[in-house]
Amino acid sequence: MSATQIESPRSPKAAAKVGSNRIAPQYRRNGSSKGNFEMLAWLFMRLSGVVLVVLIFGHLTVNLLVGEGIKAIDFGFVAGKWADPFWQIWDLAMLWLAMLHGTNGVRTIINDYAEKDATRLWLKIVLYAATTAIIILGTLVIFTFDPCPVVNGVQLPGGFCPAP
């Protein structure tokens, strides 16, 4: 019994015998380099999701675990929560690193399945976009939460409120 090689999947020789017809696949995108990058982008997926499962575990323990539980979570207890600069932070940084690690994700998914050149553009676009804009609106709530808001020169109720 002789022993088999298989040759590697991206060699010219496995190139060759892909295929009743034995043609070698044709690869529609250009080589160019994209320097480090890809590299980058995959290192950032690792170190982003280690950091992650740290954020959401201590966003869920506070909020489920600690104090009443699911039951205390209303406006007042983010209005609380917000009130302290660390929770600014912290749900700051994972509303960021979660959109970062998911839009990087997506990205990757594009460039694997979408096969003409424009509709991989547009399709990153519109991620972009979408990813930009709710980077954005989530900062500014977070940012310019008022958790004693004035309507019309009125308080709204809330017990958590000073009078004014």
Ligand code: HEM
The other form holds:
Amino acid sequence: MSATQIESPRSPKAAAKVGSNRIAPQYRRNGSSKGNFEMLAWLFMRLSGVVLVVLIFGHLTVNLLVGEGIKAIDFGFVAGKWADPFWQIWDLAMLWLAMLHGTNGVRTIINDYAEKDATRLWLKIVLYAATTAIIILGTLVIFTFDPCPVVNGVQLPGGFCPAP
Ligand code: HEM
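Same protein, different condition: the form predicted on its own was shown, now please give the form predicted together with this ligand.
All chains and molecules follow, beginning with the one already shown.
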């Protein structure tokens, strides 16, 4: 029986073909410019994954299981949580880590599957623009959230806030 050698999927060779099936992606990578970014990105996925397990299961437990559980979730519940810097930092860490982890994962998928340089470039521009917008908006929401907004002298949404 002869040994089978499987080519590295990161091989910068032109796509190999067996019949009509491509069996290796066609990369033209220039190793010198990448430094150890890819190694750090690989490590980040593992470390952020471990931290995300704690953050996400903590978030689900406190929101869905503790006390009245899911029935307690409303505007006031969110306002109460974000009045506490502990939950602001918790949610901020969850937002940033999930976004950076997810974005880096999708970046890997784009690199693996988009074959044309232009396609890869545009997909990544859209990805990074969406990530930047969501991180900035989410961070602003966490830190500028006003539980008792007054619009044109009218208290919104009313109920648990003192009169203006
Ligand atoms: C619950 C905690 C999580 C853990 C433990 C975790 C773990 C991981 C690990 C270890 C990888 C790398 C896989 C590889 O390189 O082969 C990965 C990839 C990925 N993760 Fe997560 N992750 C978590 C949450 C998330 C969340 C919240 C998102 C979305 C925002 C996400 C999106 C992705 C994507 C898109 C990939 C790339 C998949 C691929 O390469 O095929 N993950 N995850």
